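Okay, so here's just one chain, in structure tokens, the form predicted on its own.
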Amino acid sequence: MRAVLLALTDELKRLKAAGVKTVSVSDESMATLRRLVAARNTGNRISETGERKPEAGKNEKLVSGPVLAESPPVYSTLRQPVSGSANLPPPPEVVLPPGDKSVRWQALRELVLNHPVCRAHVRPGKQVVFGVGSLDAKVMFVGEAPGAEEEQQGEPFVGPAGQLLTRMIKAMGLERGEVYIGNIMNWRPELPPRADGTQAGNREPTPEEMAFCLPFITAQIEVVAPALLVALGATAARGLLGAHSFKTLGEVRGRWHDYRGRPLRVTYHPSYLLRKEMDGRVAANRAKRTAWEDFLAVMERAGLSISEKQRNYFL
């Protein structure tokens, strides 16, 4: 059943990382999915022709197929805020000392690292996450939220996307170090947690959440002040250019933007480029040259220079 729900989760995120809004769904597989819950529910099992059994054998099969085409029970599951996530306080007023930016960088890390209510939604042992890099960063890479992997490294972009990423950033002839990295949200989008304590998937931050944090990710696009910006995934666009601003990513990718002055440009999030992968070397390569332009034109804008093979990388 969990891995069922969990191959859902995945292809939801993929539809909805494409810009699908909707998801047909016939009533034999609602009703297919209703009895998986109920005999989830009942700790019971279900066979393919669709019978209760509680003493099921371990080489016999469970409906999975079908479910895959759900959405409704998961897809509200994912966008339902946690408990307090949508009565936070009204966003903070970042005031930085005066001084030079790493004093004003190391002043607003320690203002977000300590925040109260930053704090109080991370889960024990884990961790609020600030952004990372060159304080005179020419480019500057904003994402969405946390995941596992940031929360327990308390570093933005260190899990399997991460490690994109900080490839593509080296593809444009870069290291990690000489960009900067953030995220809208600085905890771990919250989801209701496992028996053990831990929180399984991951789910978009809030309007509530992101208007909350958007301060600290604002200030810190002040203190680095780098040429650009490049907005990683539709939610991190959404955060710096408006909740509504948009329907689906492909209206806002492939130009240029402006936020508070500074040109932005929007692109894929490296974790919608490793989802591709599963359809195809063909299809993942699309989506990676779709996405490399995009970084072609920040290296232009940036005025870095470009080689004949860059440009012609995943063609």
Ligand code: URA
Contents of the next structure:
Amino acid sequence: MRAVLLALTDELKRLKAAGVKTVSVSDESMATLRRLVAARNTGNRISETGERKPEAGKNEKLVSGPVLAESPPVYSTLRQPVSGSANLPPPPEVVLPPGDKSVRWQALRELVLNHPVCRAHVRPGKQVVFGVGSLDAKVMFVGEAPGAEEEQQGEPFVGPAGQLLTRMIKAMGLERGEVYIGNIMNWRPELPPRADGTQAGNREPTPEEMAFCLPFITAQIEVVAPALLVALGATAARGLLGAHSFKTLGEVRGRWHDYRGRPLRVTYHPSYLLRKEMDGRVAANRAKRTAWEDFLAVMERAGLSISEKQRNYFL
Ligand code: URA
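Structure of the form predicted together with uracil (previous: the form predicted on its own):
What follows is the whole complex; the chain from before opens it.
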């Protein structure tokens, strides 16, 4: 229950950091919170309905992350009157059926792919994009948002940046299918269309868009339960660590963070590494080496063997 209150505090801090000024809580949710606090004071453990907590595994509800697994539907009770997010409702509550990983993951996938808000943001013929990979992955990569190739194929990281990511995963000695790859956002952030209706270019997701999709990636993290998370680029890192948690990527890469109890490493987005190639081989290799050092740290922490050759890539 302490975890519930901590998660609620975390979420309120995150919303504040994202610029949210007011949060309204329904009377019903307020009553639930009061019951939880009262239960903490009396040492009782109660469920979100006010009953005693069910046995582990029964009637399990997953809301937004490990600490909310048996807690009140916090997201469903938060309202955020934020300018610029007028078209987005509050972040959705994610409720998964009981069952094994694959049942829960499949239910989550269906929920996201068919979510009316996600669907409303993809152009005709394009797709909402959900995570892919092994449900037993030790390492989960979290990117920013789908681009043109991804919304076309309905899979994260399949364009040029994705191909580089796949090569880096192979350089770790893993297959793409052995890790899990998801995004902070599940649709391609929209830009005004060309005359023919297609979209040119990509843009960063807004904090409101990221906040809306956050329950989907945190639920994937909860279901897959990887040992380690890797945020690819500043946007993904901001999505997980908070919109205003840092100014430059340099402040957060090169060390371990904690995302709801899981080690999180932040590294460069593969698109940045591709862009660096324009600056010439030396600059590109330097950036790739820096990113590779993050990958080496991930390999070490995941207990993967590292050869001398792997240690020296990009040197
Ligand atoms: N960039 C991302 O961050 N995610 C993708 O899925 C593709 C490109």
